[in-house]
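One chain comes next, on its own, written as structure tokens: the form predicted alone.
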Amino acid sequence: MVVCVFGRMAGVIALGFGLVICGNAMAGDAVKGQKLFKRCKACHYVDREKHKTGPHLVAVIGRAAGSLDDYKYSKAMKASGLVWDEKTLAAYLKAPKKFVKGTKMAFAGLKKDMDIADIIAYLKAAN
């Protein structure tokens, strides 16, 4: 009986550790994200409220998509109804043209989930 209870507890503890490990695995590394963001710098600023080909990304987390008055967004982005949080950014960075059909963003997307998590961590740290 004790072995059975211990066995169940060990399984619960193992499951708990697995969830913690999985949760932290996608937390992202802002330092790595800063290096990866070099790909984005051609079109976006993250440190100043000035636009390039794409809109600036200052305070992008929590901002409604297509909401900066002084940037000309695509009709699709303006009508998307999105608010940029970790989930929406992750989906968009994975495949921008699939996530918002009609977006002007020419970037094809990032293949690695960890790269996406790192860039999001950098965006959060930069703002």
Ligand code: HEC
Second form
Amino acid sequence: MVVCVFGRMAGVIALGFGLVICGNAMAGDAVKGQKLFKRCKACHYVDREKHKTGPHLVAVIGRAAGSLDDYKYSKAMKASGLVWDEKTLAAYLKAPKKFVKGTKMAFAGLKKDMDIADIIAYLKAAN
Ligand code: HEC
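Next up, the form predicted together with heme C (HEC). The previous block was the form predicted alone.
Now the full complex is given, and it begins with the chain already shown.
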């Protein structure tokens, strides 16, 4: 039996199946994130440097927003001056159109902070 702290839910008891990432209070679960990434897959590859409707997300952590030369970003994304890290990704994925006004990413946003943390953990693990 493994006792972990998931986000703000302290003291969750997990029965030790699958990969459970413990320790850091806001650490996401990359395995859950992989499943949640289904919602991004229609528009993004994370495992090959090829674009779909959206730019590929290979090594997106640490990348400057709108910086891939062969992808046609919105002006808003190019001019955002953002660098993708846990904080900026979390804000963008929560409410894309609010955080980057004028982005052409047609995605409503993820409501749950824990889902966002899980997807970010997956993006990190995938790179
Ligand atoms: C309907 C298609 C669509 C879906 C679904 C979608 N995206 Fe996007 N995404 C885009 C487009 C288009 C852009 C380019 C935005 C721009 O230029 O304003 C983008 C941009 C991004 C960027 C910025 C990349 C860069 O190079 O600066 C990130 C990060 C991102 N998306 C992550 C995600 C994640 C994670 C999900 C799932 C939770 C997701 N997206 C779902 C279409 C989508």
